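This document opens with one chain alone, in structure tokens, the form predicted on its own.
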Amino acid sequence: MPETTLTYVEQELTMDGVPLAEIARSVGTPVYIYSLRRILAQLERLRAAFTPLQPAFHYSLKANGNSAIIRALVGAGCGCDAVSAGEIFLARRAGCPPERIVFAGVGKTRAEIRYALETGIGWLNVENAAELRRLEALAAELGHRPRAALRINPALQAETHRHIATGHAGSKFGIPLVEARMLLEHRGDYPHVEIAGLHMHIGSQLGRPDESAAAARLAVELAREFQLKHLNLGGGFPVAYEGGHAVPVEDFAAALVPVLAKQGMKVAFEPGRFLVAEAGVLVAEVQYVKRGGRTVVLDTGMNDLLRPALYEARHPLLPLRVGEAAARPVQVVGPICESADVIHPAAVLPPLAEGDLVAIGVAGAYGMSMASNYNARPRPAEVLVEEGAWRVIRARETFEDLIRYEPKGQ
């Protein structure tokens, strides 16, 4: 993470000038901490990169659904990309106008579509012909005519992790181009749905701008063939985790702008990870040091941060206080009763002792949003750092929260 977000001041790790240990002492651990300044700076970087297109940006709520973060991004002009009725609810609760909400998702239920229509959201991204028929029937029943974009699958294998590649022929996402063309040729069969655009998202953590440009060309050609004026190219702009390289978003803009400019189309993107990942850390406390100092056990694990177990992701780890001792590789693990609960197999850290604090970096995206109560562990608190101060934006769960929805007296 860049020095503008995390820096050591008098040997203490700070976020935008606020000592992380101060927050941990007050709130306890584990705790997610986010920099609002960094989140908004990432949005401005995107806007600057794609200035020639003047695109709409819809924040992808699945990356981090905390209402304080959604509200801040909506206030900065973002719309919201939702993949469930629950996320539509969160977007509206955070003040997002319904016309700036896009509803995506591969398995929308009738109840979810009905909720979206009754809420009056701006767009639905349709994933298959059966969904389009379901949308037509519900729109007719409710007397609505929603705008829809067909999510096309360009059958392109993006250079990314297999679990987050979504545009290849074997993916569950999207409509094959041949089928999409047939649906567009028969738009008259869906009088209660305005099919006004195309949607495409070929994956997350994308590695090659030329692949994104090639996919965009296919979308542009199909849109022009059927006089569609809206093109939503999803997100996927990468961030750098430990040991990895992130192609700058400016390189993606350099590849995409020539393809999209002067086409007479309104363009949208759905960034999520790019906005929030590098803005967040997960602070944890060392519980035990084992195997002659070669294994460190923290009070957080795969229940709070699933990415290392799910994607073999490597997050940088930083001590909250540095000294003179030389760093060395150590295995960092969590407390969960699973062998997969390894946060880092060989993090380079100075000698740690029980009670020391560490920050797991680049944890603002797909951390808390994937957290669970596995092993009956309450989920962490969340804190927002803003203008030199901090505040709790989600309280730590309690034991009582674990049984909140069970019948009384059971």
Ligand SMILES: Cc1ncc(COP(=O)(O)O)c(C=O)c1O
Given for the second form:
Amino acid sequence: MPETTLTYVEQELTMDGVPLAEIARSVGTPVYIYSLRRILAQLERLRAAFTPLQPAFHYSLKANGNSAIIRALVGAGCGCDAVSAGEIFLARRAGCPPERIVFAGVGKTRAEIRYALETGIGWLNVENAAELRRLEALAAELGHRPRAALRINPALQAETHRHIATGHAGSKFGIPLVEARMLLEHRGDYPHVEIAGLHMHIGSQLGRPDESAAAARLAVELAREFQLKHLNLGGGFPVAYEGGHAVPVEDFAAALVPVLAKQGMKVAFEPGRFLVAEAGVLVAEVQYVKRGGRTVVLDTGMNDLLRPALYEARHPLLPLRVGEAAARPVQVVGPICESADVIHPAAVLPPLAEGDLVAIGVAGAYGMSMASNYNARPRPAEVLVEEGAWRVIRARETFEDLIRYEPKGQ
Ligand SMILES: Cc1ncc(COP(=O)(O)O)c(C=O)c1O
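Next up, can you give the form predicted together with the ligand of this protein, since the form predicted on its own came first?
Below: every chain and molecule of the assembly, starting with the one above.
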């Protein structure tokens, strides 16, 4: 994590000047804590990298759907990328104008499409021919003519974890190029849909700008062939997890700008992870140290942060207080009744004791948004650090929340 967000001051881990232990003491653990400054800085970095294209950025809400974060990014000029009617609702509620909402998703139901049309959103990214027919029928019924982009599948295997590669031929996402061409040739069959662009998202946490450029080239060729003026190239810009190196976003820009500049097209991106991942930590408390110090059990696990179990992700672990003792590898686990609930198999940490606090870094994206109540655990609180102060942006769930939707007296 860059020093600008997390720094040790007098041996205490701070976020933008605020000691994380102060928040944990007040709000309890586990707690997600985000730096607003860092989120906005990430957006500025993206904007600067892609200046020659002047693209639109649609924040991908799936990364972190807290309304305070959506509102801040919308306020800074982002649109929103939604993948469900629920996310369209969140975007609208956080003040995003409907025309700046794009709606992607592989399985849009009739009810969701209807909701999107009634909301008047800017774009629907269509993922298959049957969806286009469904959209045509609903648009005709409601007397609308929405703008749509065809989500193409470029049949490229992006270098990333297999669970987040979405642009290869065997993937459930998007429309193969041959089929997209056929749909475009017959776009007159869909008089209530204005097919005005192409959409593509080949994966998340991407490792190779040249692959992204190759995919963009395919999209540009197809768009030119059918005089389409809008290209939405999805998200996928990577961040550095533990000790890791992520290809800088500037390298993606260096590969993509030459492909996209001077094509007379409006370009859009849908960043999620890049905007929020490095701005967030999940702070937890050590419950037990066992196996002669080789295993540390925290009060957070895969229910709060699924990424280690789902993607074998390695998040950096940082003690909230550092001393002089030497660090050594230790297995860090959660309390969930699953062997997969290992937060880190060998985190290098100083000796920890019951009651110590640790921060799981780079946890701002796909952390809270993927959290569940598994093992009947109320989900954590969320806190936003802003200009040297902090506030709770989502309260910790309670036991009552666990039964809220069950009939009373059951
Ligand atoms: C269509 C689409 N757009 C954008 C994103 C955001 O990706 P990322 O968080 O990697 O930027 C995703 C995530 O998988 C996606 O499926």
